Structures are given as C-alpha cells and as structure tokens.
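Taking the form predicted alone, here's one chain by itself in structure tokens.
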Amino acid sequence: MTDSFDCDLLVVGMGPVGDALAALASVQGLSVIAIDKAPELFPLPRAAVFDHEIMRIFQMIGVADRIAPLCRVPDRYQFRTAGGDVLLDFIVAEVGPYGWAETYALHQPAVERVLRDRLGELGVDVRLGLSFESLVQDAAGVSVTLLGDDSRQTVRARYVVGCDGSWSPVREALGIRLDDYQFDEPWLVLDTIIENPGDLPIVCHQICDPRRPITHMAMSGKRFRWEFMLKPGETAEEMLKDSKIRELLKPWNCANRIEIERKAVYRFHGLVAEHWRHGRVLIAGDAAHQMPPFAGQGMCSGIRDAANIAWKLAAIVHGCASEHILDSYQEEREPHVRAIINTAIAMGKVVCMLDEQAAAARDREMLARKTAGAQDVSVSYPDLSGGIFSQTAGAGALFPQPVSAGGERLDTILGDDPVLIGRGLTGSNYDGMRLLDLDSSVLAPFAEAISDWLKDRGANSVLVRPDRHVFGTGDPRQLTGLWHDAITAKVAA
C-alpha cells in the first residue's frame, strides 16, 4: 500500500524563520503546509536588524526589493563609553560582497507581512490558529496531531521542521535538552515611534555605561528602539512603569513626543539545543539556538538555518540525494552559531560591565588599542565546514554576489539548483550538472569578479550549492563527482 502524504514539508511555527523555510522549500518544489497557532501575524517588533547574507535569502525567496523600502541601512554601529568616546567602530558598507547593503534596520511586522503575501503568491498551504499537539513518525513520514479553537486534526507529512520558538514544543516533544552558555541579563525592550525626531542619533549605539549599560537604535521610518539594562535588585514591574520610563529617556529630550509601541523585559542569553534533528523531525531557529542580541544575529540566524535545510530537503523529496544529508544540517550550522553567541556574549561582556572602576579600565585599554588601530570584537564569522563541503580551496564559504554596472545580481541567474561556474565546461561528462561558462554572454557582467575570485583560491572552476555556499573549486569533472558521492553516499555502517 502507497503511503499517503498531505505534503512533503510540514513547518511548525510562522515567525520570520518559518515562513523563510516555507518559501525557500516552496521554491525548491516542495509542497508545503505551514500552521501558527496565533490567528494573526504579530503586530509589534520584536528583531532589530538583519545583514547582507539574510537579503541575499529574501531575494532568493523573491522578495528582497520588497522588503528593501521598508528597511533602513544604518551608516555604523559603535560602543560608546558613558561620556561619548568610541569604544568599537563598526561601519556599514551599502553593498557588500554578497551583493546587498550589510546591515538593514527593520520593523518585523513589514517583513513578516511580505514574507506571508509571498507565502501566498507560492501557492503554501497556510493554517492559522492551530498548535502542535503531537507527533510520531516512523520510517516513511510523521503523523503531526494539531489543535485547533475546537477541533483536532492529524497531517501527515514527509518531514517536519518545528521553528516554533525558544518554547518549542516541537523540542519538547522530542525530548532535546539545551546547552546553557551561562550568560543571562535581563533589559527592559522599549520600541517607540516618534513622529519628530530631532536630534535623535541615527547611529546605532551601545553606551557602555557602568551606571545602566543602554542600547539605542534607529529603525525603519520613525521607528526607534531603546534597551536598558536592568540593575541588581530591579524588578520587570518597576522597569515597565511610565514614571520609569519616562525618567530612563530624560537624556534624549523625547518622553513627551513619543508613542510607545511596545515594552516588554527580557532574559539576554545563550542557549544551543543538544539535538537539531531527531529522525525526519528536525528543529531551526530560536527552537535550536538563542542569543544575546549585541551582534544582531539572533533572527539572521535561523534564516540561516532555513536556507540550509531547505535545498536538503527537496533533494531527498526530488530523488537526487540519500537521507544522511540531514545529519549535515547540524553538523554545517552549529558550529557558526556557537561562533557568533561567542561574539555577542563577548560583546555583552563590554556593554553589560556594572563596577565602575573596572569599566574605567576597559575603557583605557580599548581606546590604547583603538588608537593603536586595534579593533577589539571582529563581527566575522567562520566559513561552514564538516558537511557536503569538499576539502578544495574555498569549500564553506558562502559564494559572493557581484553586481553589474547595470544593476543585475549574479544569483538571478544561478537559479535554485547547484550550479558549476568555469571556463571551457562543455561535453556531458559533469552528472547532469547545470553548467555557467565564464566565457558565455550571460555570465559576462560577472567574469572578472568570479574570474579573481577563483584565481585567489588557484581555481579554474567552482561549485556553488543551492544555498550560495562553495561546495568546492578545483577541476570540474572531479566536483561534479566529489558532489555526487557527497550527496548519494549510504551512511557508513
């Protein structure tokens, strides 16, 4: 008897990272069901920036030149000491080597809405107010038991990705304990829109000030955001109060101009599930991972993951891959998360600092060094590794998106499939490779920037995955059959 599926992908949870991971596996062929257990999107913001590789997934997805508008690109990012003086310098390039501005400044609510009506357009079986309930899964799929106001329905998928936030009962369900960094703040979170803004600063600011360490943002429109730190002895209640709050923005002159939006306390902290994956059950974004928010990776991160699930996923659906390719998921992606929490507790460390003599030391010891032309926290992270990478020049990392005089990005053309860019790639001996020639017209905006990339690495050819990331350089017959054996190999006894 043939077993009957209501789709390939069933996505617990339509935050940012769901509906990302129903999109990107929608475009790769996969039919898609997506259920929230709220009725409606979340109207409030909630994640404040997100960079250049995210972009590049929207416009993947199809909709970066929609979500372009609604963001703002901040000139940079500093650490300021409590009188003004520039701790850390970050400065926001307006395009990057992946093709798009680095950093965006958003409202979540404009994004989310994008990604919904793009949902939409994709044809993604959309199910608002449901919850999951349960699960169980066996060799060929997983039965998911949910629950509606007044009803309870089972679908029957191909694989489940819970992406249902840092309470996942998807994680719950499969019994994933989290690995705990040992970092937790709690801020009091006040998003604010300010309809004449002044002389507010548009620069992204962290002011380590040993007195109440504070966080203030511009955000798209007129939009901006403040965090404060929340003291020993200070409780949610006292922080959340309007005489508070209005006593913690006196030094911007503003309290009297400004609707607030939202205001909430929150726990700053490290988190990393044990397990992203338990048979076809696999989990993404704040289920699997949560962050500190002083790198602004936290939502960029579970992009992320979706992107590197979604190609995987539709490659064992399609036939061309074995199923092993999902222990790679966590094996590509944990180890980048564990280095950006790194960073942002790093960076947590010099804002969060309370003893005012010992935030006077720091802060002669990072301006020694920045005179010295010292940078102290470097917001780069490692390539991927391990996984269906090949060990050649340039394996892991993620491919860069030159633009053309015209305006065009490369991966308008790279389409969704793994693609082999080179010189002279003709015959048929590449595995039903689809093939980019350097020398043809349609790669011709783009030649020399890949040219002197490949020639950086000693390379004549390279082989990009679906995701943007290398998978290997070198010659091109041996990719296409490292590729092959990378994607089809049995798990080993």
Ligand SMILES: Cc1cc2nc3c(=O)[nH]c(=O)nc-3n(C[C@H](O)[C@H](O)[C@H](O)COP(=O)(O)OP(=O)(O)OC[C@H]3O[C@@H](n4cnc5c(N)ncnc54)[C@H](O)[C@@H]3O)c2cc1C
Contents of the next structure:
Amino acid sequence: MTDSFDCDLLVVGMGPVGDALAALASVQGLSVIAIDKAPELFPLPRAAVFDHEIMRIFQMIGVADRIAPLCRVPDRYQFRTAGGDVLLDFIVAEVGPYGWAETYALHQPAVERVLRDRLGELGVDVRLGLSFESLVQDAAGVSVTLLGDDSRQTVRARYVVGCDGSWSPVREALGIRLDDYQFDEPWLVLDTIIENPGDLPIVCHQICDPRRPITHMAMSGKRFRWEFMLKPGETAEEMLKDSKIRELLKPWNCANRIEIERKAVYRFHGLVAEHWRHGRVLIAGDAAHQMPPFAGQGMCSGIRDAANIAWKLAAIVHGCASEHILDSYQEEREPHVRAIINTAIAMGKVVCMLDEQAAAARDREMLARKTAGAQDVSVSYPDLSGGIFSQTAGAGALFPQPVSAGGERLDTILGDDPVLIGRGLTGSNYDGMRLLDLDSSVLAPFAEAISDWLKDRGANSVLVRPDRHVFGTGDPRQLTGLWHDAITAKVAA
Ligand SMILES: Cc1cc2nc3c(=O)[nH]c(=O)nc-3n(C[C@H](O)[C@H](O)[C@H](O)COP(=O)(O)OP(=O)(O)OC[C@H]3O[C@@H](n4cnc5c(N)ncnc54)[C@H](O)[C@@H]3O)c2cc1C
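What does the same protein look like in the form predicted together with the named molecule, given that the last one was the form predicted alone?
Starting with the chain above, the whole complex follows.
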C-alpha cells in the first residue's frame, strides 16, 4: 500500500520562525502546510532588533527588499552607567560582511506581515485557528491531530517541525526536557508609540543603573521600547499599574505624548531543549531554546534554525540526501545557540546589577578596560562545527556576501542549491554539483572579494551550502566527493 501525504512538511506554529521555515522550505521546493492556533497574526512586538545574517535569510525568502524599508539601522548599541559613561559601545556597520547592515531595529508585526504575505505568494497552505493536539509517527511519516473551533482534523506529513514557541506543545508531546541556565530576571516591557519624539534619544541602549536597570530602544518609525527591571519584592501586578508606569517614565519627559501599545512582565531566562529532533519531528526557535534579550538574538537564532533545517529536509525529500543529515541540525546549531546564550547572559549580568557597590566596581573596571582598548564582550559568534562540514579551512563559516559597485549582492547569483565556486571548473566528475567559475562574467563583480577570501584560506575553490555556510575549501573534485559522502551516508566528511 502506498502512503499518501498531505504535505512534505507540516510547520506547527507561525511566529517569525515558523513563517521563515515555511517560506524557506517552499523556496526549496517542498509542499508545506503551516498552522497556528491564533486566528490572526500576533499584533504586538517582541523582538526589537535582528542582524545581517537574518536579513540575508529574508533575502533567500525573497522579502529583504520589502523588509529593509520597514526597519531602522541604528548606528550603535551602548551600555551606559547611571551617569551616562559608556561601558560598552557596539558600533553597527552600515554594510557588514554578509551584504546587509549589521543590525536592524524592527516592528515585529510589520516584518511578520511581510513573511505571511510571502507564504501566500509561494503557495504555502496556511491554516489558522488550528491547535496542535497530538502526533503519531512511523517509519514513513507523521500523523498530526489538529483541533479547530469545533472539530478535529488529521494532517499526514513526511516531516513536522514544532515552531510553537516557549511552551511548545510539540516539545511536550515528545517529552523533551529543558536545560536551565538558572538565569531568571523579571522585567517590565513597555512598547509605545510617540508621535512627536522631541528630544527623546534615537538610540538603543542599556542603562546599567543599580537603582533600576533600564533598556531604552528607538525601534522603527515612532515606536519606542522601555524595559525596567523589577527589584526584589516588586510584583508584576504593581509594575503594570498606570501610576507606576507614569512614575517610571517621568524622567523621560514624554508622558503627555505617549501611547502605550503593550505592557507585560517577562521573565528573561536561558533554556535549551535537550533534544531537537525525535525521528521525523524537529523543534526550532523558542521551542528549542530561549535566551535573555540583551544580545537581541532570540528570534535571530530561531530563524537560523529554520535556514539550517529547510535545505536538509528538501535534500532528503528530493532523494539527494539520506535522513541521517537531520542529526546534524542539533549538532551544528546547539553549540552556536549556547555561545549566544552565554554572551546574552554575560551582557545581562552587566546590566542586572542591583548592588550599588558592586555596580560601582563594575563601572570602574569596565571603564578602565575600555580606556585600555579592551573588548569587554564579544558579539562575534562562532562558526558552525560538527555536522555537514569538511575538515578544511573556512568550513562552518558563513560565506561572505560581497556587494558590487552597482549594489548587486552575490546571493542573487548563488541560487538555492549547493554551489562550487573556483577557477577552471570545467568538465565532469562534479557529481552534478552546480559550478560557478570565478573567471566568468557573472561572477566578475565579486571575483576579487571571493579570490581574497580563498587566498586567506590557502584554497582554490569553496563549496557553499544552500544556507550559505561553507561546507569546505580545497580541491574541487575532492570537495564534491566529500560532500556526496557527507549527505548520502553516515560517514564523517
Ligand atoms: C521583551 C523581549 C525582547 C526580545 N527582543 C529580541 C530581539 O531584539 N531580537 C531577537 O532576535 N529576539 C528577541 N526576542 C526573542 C523573540 O521575540 C523570540 O525568540 C521569537 O519571537 C520566537 O519566535 P518563535 O517563532 O520561535 O515563537 P513565537 O513567536 O512564540 O511563535 C510561536 C507560535 O506558535 C503558536 N502556537 C503555540 N501553541 C500552538 C499550538 N498548540 N498549535 C498551533 N500553534 C501554536 C503561537 O500561536 C505562535 O504564533 C525578544 C523577546 C522578548 C520577550
């Protein structure tokens, strides 16, 4: 008896991560059903910023040019003392190595609206108002029961990814436990609209004031966010009172022109799921990991998960790879996420210091280090490792995206498949791999930048995965062979 599937991939949960995954998988040629229990897009913001890697993923989805005008590129992200001295100063490059500005301040619902619209254009079957209830998997696929207003339906999918947020019913159904970093700080988050910002600073900064640590973010357009740390003994209930909010905002001198869009108390914490895959079911985004927002990386990490998963599922469904490559998802992504959580918690520990003496010592030490030119907290995250990479120079790095003098970006030429870039790539024995010759006219605007990158790694060719990570560098035929082995058999590349 032949198995009949409703789709190759069922995406459960359509926050930014589910939307991105559904779009990427569809771009990769999979048939996708995406469901969410909410009948409408969540109208309120959470993420304040995202980075250039994510804009590059939006580019893969075909929406970067629509999203960029909705965002603001801040020139820096600062940590300041109560007195205004700068403890940490992260300067934002207008064009980073991946072809986009290093940071974008966003209004999350506006960006999600663009992603949702794109799902329609790509032909993703979007079903809203349906809750994940349970799943049963077998050797060939997964049967998922979904609950609507007054009825149940079953979807049969080859693969399922739970992008269903921090409480993840999919993760619960799989019985996956969370590893807790024991960082747990409650903050009041205020999202506001201010028609006339007046002298409000258009900046993203953390005010490391032990009397009350505060985050202040100028997001896109007229939107501003404040976050106020709760002090011991303070309750969410009292912090959410209008009178308390007025008191907290008083020093900012904007009470008479502010519209509060949303107020909520969040607990900022670090959690990582012990397993990210169980057979044909995977989890991604907040379902797999959560982190404090000080590095602005929670949503970014989830969207990176999506990019990591989409091409692998497509390669399997299209018969180009065996299922073992799904093991590489957690292998590659977890160390990266944990490195970011460590950075976010390190940043959080700088900010969330309520002891006045300890804060004064922190200020003295960090200002002295800064004067001496030391980098206090790194924001460069590690390359990927393990998984589907060869043991060659540059493997695991994100391949750069040079921008031509005319504003064209490399990825428009790379396409959606793995690609081998080098010189003199003619003839056969490349296992059907897509080839791009550095001397071809199509690569001419980028040839110098790519040649320099290869030279720094002592290589004459590079194999770039569909998620723009470098599989490896070296001899082109050898690389193709290693790639073939890595994706088709359970052998170390
Ligand atoms: C105050 C704050 C500031 C932040 N700042 C940043 C930042 O600057 N940068 C950044 O990158 N990240 C930031 N984050 C983190 C970011 O908001 C999250 O990581 C991101 O929204 C997670 O996206 P997700 O798609 O994984 O989950 P969610 O956005 O939570 O989406 C999950 C979806 O699953 C659906 N769902 C749940 N249960 C079911 C079910 N049973 N059936 C069907 N559907 C279901 C929900 O309706 C929802 O639509 C911040 C978070 C907070 C709280």
